[in-house]
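Single chain ahead, by itself, as structure tokens, in the form predicted on its own.
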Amino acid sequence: MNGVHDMGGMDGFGKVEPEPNEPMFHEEWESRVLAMVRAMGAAGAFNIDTSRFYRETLPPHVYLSSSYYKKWFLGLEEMLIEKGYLTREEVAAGHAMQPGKALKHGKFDLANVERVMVRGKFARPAPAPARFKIGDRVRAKNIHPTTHTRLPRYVRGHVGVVELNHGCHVFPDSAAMELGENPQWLYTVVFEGSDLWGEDGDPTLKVSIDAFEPYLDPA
């Protein structure tokens, strides 16, 4: 979707200023949000791409004014409501008002915490041969889906060169909408800065993105 989260190439947000000696969490509640998201995902309430999609659907003024983990919290809240694990009345009351909806993978104990906190593996067997090889010129499709996609706006319609082939992986566009894994080949594609930003761009700049095969056409 063309949401405010897709900020690449946009102006007016200032430079990125890293925080010296930044802590893992700025407040205790942030660690709890991380734990809730990972725990509910591991229990089968949603997958990682669905979780990303709900954060992307936050209204622009909320997204831009929220910290990193506040986005996670608000996305989690809306996702659990829409999937029937919470009601808005329960959120307002601050406690459960009815028996909880059963989770796909049930409960897990302390022995499973490390497994839950480790990011999953998304490589899958290839359903068909790769369409592109290293060195091929490809054009990013000019697509504008209303749902989740990992293809940034600023490369759509532009030509790049395949730099790496990462094998076949779960396709986020399908997984986010819970339409199955739909494995697709994943490539790193490098674009010339002048092609992306025009004559005013830095001629020495190159931008590499990871792009799934359905995002690309031969150039």
The other form holds:
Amino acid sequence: MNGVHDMGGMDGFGKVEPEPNEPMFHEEWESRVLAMVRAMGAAGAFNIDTSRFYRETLPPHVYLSSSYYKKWFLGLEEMLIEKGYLTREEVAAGHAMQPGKALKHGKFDLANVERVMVRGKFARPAPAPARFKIGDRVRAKNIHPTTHTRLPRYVRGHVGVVELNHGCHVFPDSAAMELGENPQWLYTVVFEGSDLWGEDGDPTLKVSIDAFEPYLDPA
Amino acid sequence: MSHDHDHHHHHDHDHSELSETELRVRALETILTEKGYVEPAALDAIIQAYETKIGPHNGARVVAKAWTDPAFKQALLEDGSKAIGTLGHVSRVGDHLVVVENTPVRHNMVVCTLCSCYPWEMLGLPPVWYKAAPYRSRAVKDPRGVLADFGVSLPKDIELRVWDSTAETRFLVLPMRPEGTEGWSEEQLAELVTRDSMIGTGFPAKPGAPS
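Starting from the form predicted on its own shown above, please give the structure in the form predicted in complex with its partner chain.
To see the whole picture, the full complex is given below, headed by that same chain.
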């Protein structure tokens, strides 16, 4: 979706401000939110693409004015309500009012902690041969889906070169909508900065994205 | 809190410190616990693991090994996850970590313009600036301007390569080994490797400079 989350190339957000000796969490609640998101994901309440989609669909003014973990929290709460794991009444009351819904992988307890510390695997067997090979020129499609996609706006319509082939991976556009993993070939496609940004672009700049095969046409 | 203001005045300190967000987060955890979805002790354990086990020290050890062991460096650049998997002392990574090498003619920088994808296993949780709009918006269009915000300037003719992390592939920058470190051990070298140098927004510390 063409939301405010798709920020590449936008102007006006100001300088990057590194914080010296930044703490891991600025507030204790941030750590609880991180843990709840990791736990409920591992328990099977949602996948990573769905959780990203819920954050993207926060109203733009909320997205832009909320801290990182606040976005995580708001997305988590809304996602769990919409998927039937809790109700708005329970959220308002601050307590459970009815029994829980079964989780795909069961309750998240201590025995599961080790599992969330290892990154998930997203590579999948190939359903078909790769359409592109390294060195191929490809054009990022000019598509504007209203649902989740991982094709950033700033490359759409532009021509780049396939530089790496990562094999087949879970397709976020499908997974986010719970339409299955629908594995697709994944490539690193590199674009010239001057192609993306025209005369304003840095002539020494190259930018790559990781593009799933359905995002690309031959060029 | 206008109601009962006088009545509750004597114990304001019990609750006035809690922000609305904190109250909401606590309420959600209560509900998830009461419904039998999560065990609070398991949440504590996740947080403790992030606070103690994962962090840029993992990435630093990988970089230091690559600086001292050419065979490992080659394996790392060919298949980052596999090479790191041979190091028992570093956190396990998922199946797709790509290591990109800085050279005298090319500087790499990593961003996620769509959210905040980051190699947690190697670098720990990302800093706030990495997740914030200024970095996400500008890194792909004006990386030299971003680097200037970090006090970093590169030669004008060096190629700048920005990797936008738009899938589950994760990227780690292998910075150039600092001069004046001939004969240093891996442990000594790892001390010079900064988090930012592995994102591409900084360089390793110089030998002898305060880190």
